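Shown here is one chain on its own, the form predicted alone, set out as structure tokens.
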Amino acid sequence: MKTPGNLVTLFALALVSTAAGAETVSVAVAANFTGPMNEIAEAFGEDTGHQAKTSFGSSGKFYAQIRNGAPFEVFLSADAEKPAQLVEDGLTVPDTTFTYALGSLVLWSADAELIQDGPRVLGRNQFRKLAIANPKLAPYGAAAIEVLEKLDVDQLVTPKLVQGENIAQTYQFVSTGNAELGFVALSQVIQDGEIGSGSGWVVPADMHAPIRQDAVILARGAENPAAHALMDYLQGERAQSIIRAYGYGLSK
């Protein structure tokens, strides 16, 4: 029969096992994912034990980097291309790429009046700056060049277009009025399922390509079981939950 004394000393020795056992994974992730890698990181670490150490940027420096030796073992991207063009590269590990998230654009403004009626802002041209992300970076770039044209205001907007380095720097452009209105991710401005201030379109999913963000393991996490463990944790209910609730679809 075991004593509470025994009790105690079991509970002791299962955590210290687990202390052992943990591990701490580098995670390069994109910009407009900042928001839901947190939670998710500290949902990882109260679930697993493991700890992410997270660092948010542009997908394409980061893919830079990955080439040049940087220290990532895992890599979520906001787009498809790169984490595939490290797979042919050979800097992955063989058969770990997932979608983990689809993302969503939106034309938003820090001004509650400005955007009453969706794109029609567009066509009354009646601001002085629009913000978009590097088209040749980043995939919401590339998404807003293709809705500009779709609604045929990328002529009469282009003058006043200015180019954040990644989707983090566009939404800083707009949220401190250096632009009147841009598209950023909704992942940055959606609270509670809203856009939580100022005003916005949420941009109609057929009106660009599909901004399918996929993560994989870099050669570097091969022997991290926390790498391993991190791309199990992204697909499973809780860190789908934290997923879904800033805005991005999920991958069928």
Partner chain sequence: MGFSDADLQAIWLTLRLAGLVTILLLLIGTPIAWWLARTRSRWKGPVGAVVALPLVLPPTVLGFYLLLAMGPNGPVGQLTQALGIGLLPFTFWGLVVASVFYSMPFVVQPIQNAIEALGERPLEVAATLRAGPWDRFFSVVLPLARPGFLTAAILGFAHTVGEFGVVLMIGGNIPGATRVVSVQIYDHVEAMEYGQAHWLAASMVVFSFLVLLALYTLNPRQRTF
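Show the form predicted in complex with the partner chain, please, the one above being the form predicted alone.
Below you will find a single chain and nothing else.
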């Protein structure tokens, strides 16, 4: 960009691309989906010219904010319950809900030696604390409880349970060693397709009810083409391969 001429061209291009219908969409995204969403938002910008303005946080807080007029147009929740509730509240565009990702659960420890033979470490019961996400709030927590019951160790480990308010905090408890092990999201520990550090056991998906993460277009986004474009994009090939690379499953 050495000459004023180039600058003028650039401005002209910018004007043209605006005229071509590039819009901005504000998206409320569940914190556990931060990594993939950053990549998807970038790809979305490259491929469609639209811009996704992302806010990351707890789904429960987003729900409260949306009910009270927060200016979000698309909501990517960490569960299926809150989008469904918003549909009931009449705050969404009808029939736009879909499952954008399925969460995978992993029993994980920061200690590379601890989890060598899958879930048997739970039965041996030689640990101080087992971290799970709050089962009342986080689907990952509810799934962890289901797995413990299925393994028939729930009675055994209940006195040792500590709860993170969400899956991010649960990960923090385990990664700092304050809890020797815990049930976290595979997306938190995956690196190039496998568990990056420590040791772990990826829980088979049939041991718990699917952890459905649903997306929905909110009433404020009804007229925004970028909101609809983003929903389509999430179901496209490029987005789905990003989602898979982060250890999420896809709903069929």
